[in-house]
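The chain below stands alone, shown as C-alpha cells; this is the form predicted alone.
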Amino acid sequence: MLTIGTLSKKTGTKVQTIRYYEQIGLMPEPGRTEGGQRRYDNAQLDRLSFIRHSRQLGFSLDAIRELLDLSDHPNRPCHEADAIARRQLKQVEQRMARLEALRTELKRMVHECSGGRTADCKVLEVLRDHSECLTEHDEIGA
C-alpha cells in the first residue's frame, strides 16, 4: 500500500491534484488507515499513471473519463478508444497549423524590424493594426 506521497513521487503527480482527481470521480475514493491516512494500492497507481500521461497528450478530462471507461470494460470494442485518440489527434493538427502561423507571422515581424526608433518599428506598427499581418492567426490567445 502507498502513501499519497509516495503515489504522487511515483507518478510525477502532485498531491493536490490527486486530491482532485478524487473528488472529481477519476481516481476512487482510496482506502484509510486507522489514523485516516490515504492508501493506495497498484491498481490506483496505474490508474493514476494512465491518467497522468493522458494529460500530458493533451486530452482533456472528459476524455479520460470516456478512456477509463472503455479500460475498465475490457470487452468492449476498442473503435470508442479509436475515435477519441482521433480526435485529440485533429484537435493538436489544428493548433499545431495556428501555431506555424503565428511563428510565420512573428518570423516576418522581426525580420521587417529595422531595429530604429519606435515610431518606425514594425512589430509595433502590425501589432496596432491586425491588417499588416500576412496570415490567419485569429484563433490562438483568445
Second form
There are 2 protein chains.
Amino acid sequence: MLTIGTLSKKTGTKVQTIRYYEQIGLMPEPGRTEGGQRRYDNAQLDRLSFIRHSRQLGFSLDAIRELLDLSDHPNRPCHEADAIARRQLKQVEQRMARLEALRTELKRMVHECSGGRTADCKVLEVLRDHSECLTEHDEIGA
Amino acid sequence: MLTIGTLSKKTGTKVQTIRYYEQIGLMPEPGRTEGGQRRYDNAQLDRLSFIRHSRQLGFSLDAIRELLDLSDHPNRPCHEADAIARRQLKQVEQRMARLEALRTELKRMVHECSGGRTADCKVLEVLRDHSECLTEHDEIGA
DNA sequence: GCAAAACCTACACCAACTGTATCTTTTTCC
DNA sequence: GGAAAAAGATACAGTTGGTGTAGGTTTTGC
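Could the form predicted together with the DNA be shown next, to go alongside the form predicted alone?
The next block holds the full complex; its first chain is the one shown before.
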C-alpha cells in the first residue's frame, strides 16, 4: 500500500497533480485509510507512470484518456493507438518547423545588434517592421 | 480614426484580444466616441503590430512589456533588448532539442506498430514501459 | 505521548487568450 | 427618416495543465 507521497516520488509527479488527475477522472479513486488518507496499489502506480510518460512525450490529457481506454481493452484493433501517435508525430514536426523559422529570425536579430542606443537597435527595428521579416510565421504559441 | 474591428483585421488580432491587451495595460486606453466605442490612431496600430509580431516570435507578454518600454526610450543602451532576444533564442533552441528527442521516439513507436490487437500494440507498450525509452525527456510541455 | 512530517479539503491563481450572454451604438439600405 | 443588420460594449466563465496557499487532521518516529 503506497501513500500519495510515495507515488509522487516514484513517478516524479507532484502530490497536487495526482489529486488533480483523480479529480478529472484520469486516475481512479483510490482506497482510503480509516483516517481518510489515500492508499494506492501497483496497478495505480503503473497507470500514473503511463500518464506521466505520455505527458513527457507531449500527449494531451485528452489523448492520454483515449490511450488509457485502448490500453484497458486489449482486444480492440491497434490502429487507433497508432493513429494517435501519428497525429502526435505530425504535431511535433509542425512545431519543429515553426521553431526553426523563429530561430533563423532571432539569430539574425541578435547578430545584427551592434550595441548602440535603442534608437537604432536592430532587435526593436525588426519587431517594429514586419516587412523585414524573412519568414512566414502566422501561428502563435509553441 | 480606426475602429477596433479595423485594427483587428489589420493586425490579425481578435477583437477580444485587443481589449484584453488594454485590460492588462499592454495597450493604452484609446479615445472613445460619444457613444462609448473605442477609436484608435496609427500609433496604436503600430504598437499592436509590434506586440503581435513579438508574440509570433514567441516572446511572452512580460518580455514584450520590457521591449515596448525599451522602444519608448530611444536613448537607453540597446544591450537590454539584445539580451531579451538572446534569452528567447536560447529558449527556442532548447525547445527544438527536446522536440527532436520526442520525434525520434514517436517515429520509433509508429514504425514498430504492426496493426494487430491493442494487446500487443507497440505504441501502448512503449508508453507503459519507460525502460524502453531511448531518450531522456524529463521536461514537460512544449 | 508529543512533535514533526505528511496528509486532507477547498479555493485562488498562472499564461494568454477565447467564448458567451446581454445590451447599445453605428452603419447601411430602401 | 426609419428599420434592420453589423459591429461594438461590458462582464464573466471557460480553456489547458497544472501550482500555490490556508487552515485543519492523521500518521510516523523517537
